[in-house]
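Next comes just one chain, in structure tokens: the form predicted alone.
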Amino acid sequence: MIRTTDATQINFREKFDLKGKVIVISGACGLIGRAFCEAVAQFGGHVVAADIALAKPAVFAEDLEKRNGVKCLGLEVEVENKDSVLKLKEAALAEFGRIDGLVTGHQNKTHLIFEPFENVSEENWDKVVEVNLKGTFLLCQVIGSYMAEQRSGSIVNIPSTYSVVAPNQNLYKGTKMGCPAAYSASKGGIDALSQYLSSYWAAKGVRVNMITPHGVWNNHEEQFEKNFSNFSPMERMSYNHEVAPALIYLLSDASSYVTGNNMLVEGGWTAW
């Protein structure tokens, strides 16, 4: 880090450059994950696109590489399985020789979306917590520990607006949608874990931050969109490409003095 008060010595554009950096992104083939991967590749970063086998991450990474002219790698991973996460780390290191960033973009909630709290089974609760929270823990433990040993790295975890505030149940009136309690609980754990790690690894050069998106449009029901617009200060849902620029900031040297931060990309949802 340059020790100076003369801002003219700094190339601020280069601070956002990810050229040569290797970024592991879990949930890479998901709605927000795809935008994350595209943004990182466009800024010159090597993407390790990690996702479940059903998502075909190798195919996705191949397309990403061709489109952006930067080497990418697609790997299958079960984030709740430590052996699988260890294999992910070793495969990334074998290909690139380094890991500079980790983005935990995976999540599980869809199978609970219509299930009221009174009827949630222990099996369903455990599965959501296992994937969301345990998966984030294992990725941070395995890959974050490597970066701590290298004394350099950036971790970006993805909690939820519903780890910051409670769901407004009126949002779901007239729709088939809902937000399961297990999702909020697991995402709240990610928030707390991120805060813990931000201080735990700060002196070792590993920054740990969060991005909290909200209301990311994905062909939602018309009634849900109307409800959302009524409750949002910006009167609309967001798009996945609006979340991704925050990731570039947090992964890059532009945020070199930022850790323990939760960047809310939620259109002012929690401002009132």
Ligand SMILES: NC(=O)c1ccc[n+]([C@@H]2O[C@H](COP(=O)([O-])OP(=O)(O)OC[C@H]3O[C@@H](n4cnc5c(N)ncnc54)[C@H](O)[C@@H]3O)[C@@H](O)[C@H]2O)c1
The other form holds:
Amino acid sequence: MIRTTDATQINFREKFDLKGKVIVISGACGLIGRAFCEAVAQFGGHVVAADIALAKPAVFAEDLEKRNGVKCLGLEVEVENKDSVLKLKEAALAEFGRIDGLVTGHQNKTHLIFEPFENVSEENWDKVVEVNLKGTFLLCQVIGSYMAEQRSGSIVNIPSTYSVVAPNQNLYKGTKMGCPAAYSASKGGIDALSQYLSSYWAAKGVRVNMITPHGVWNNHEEQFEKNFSNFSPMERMSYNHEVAPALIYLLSDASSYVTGNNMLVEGGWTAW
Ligand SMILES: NC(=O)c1ccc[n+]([C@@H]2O[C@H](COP(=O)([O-])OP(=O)(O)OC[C@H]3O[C@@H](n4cnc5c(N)ncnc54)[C@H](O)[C@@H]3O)[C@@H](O)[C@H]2O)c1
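What I would like now is the form predicted together with the named molecule, since the data block earlier showed the form predicted alone; can you produce it?
Below, the chain from earlier opens the complete complex, with every other chain and molecule after it.
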């Protein structure tokens, strides 16, 4: 790090540049993952777009590469399976020879099918916790350990507003939606794991931060959008392209002294 008090020596634009950096993004083909990949590629980063086979990450990465003129790679992964995560790391290293950033943007969708807490099956609980929390643990363990050895890297994990506060049950009135406890619990685990790793790896040059998105619009049912607007200080839902700029900050040298931070991109939801 440049040791100076003279800010005129600093090119602040360059601090946000991701040129030449290799960023692994899980859940890359999802709503927020897609915006993450696009933003990283636009800032010059090489994206390793990782997702389940069904999401066709190779096709997605090919498009991304064509649009942005940076080498990208699409790889299939099941984040809850250690062998699969090890293969992801090896394939990324075989192609690029380095990994500079890890973004864990995957999630299990079981939480969208609301089950009252009293009836939650063990099977559903395990699946949500396994994909969301264990998947994040494995990605951090396999790729974060590589970064710690390399003595540099940035990890960005994605918890949820519902690991910060409880869901307001009135939000779901008149809709088919809900937020089951397993989702909140798995996301709370991601928050705690990220805090833990931020201090564990701080002296090794690996920064670990979080982005908490909230109410990202995806053609939601009208009643839900109305309810959401009533409870939101900004009186609207957000868009995936409003979440992704925070990622550029956290992955780049612009945030070189930031670790253990949870950047809330939630329109002030938890401010009142
Ligand atoms: N959308 C929101 O409003 C919101 C709010 C708060 C937090 N989040 C969090 O942000 C992240 C992204 O959300 P999103 O709305 O883009 O979700 P999404 O459902 O659109 O995308 C999730 C992606 O994860 C992939 N995935 C599922 N299981 C996987 C597995 N086993 N291995 C690897 N990949 C797997 C899916 O194929 C999908 O592409 C999630 O962690 C979510 O919990 C979202």
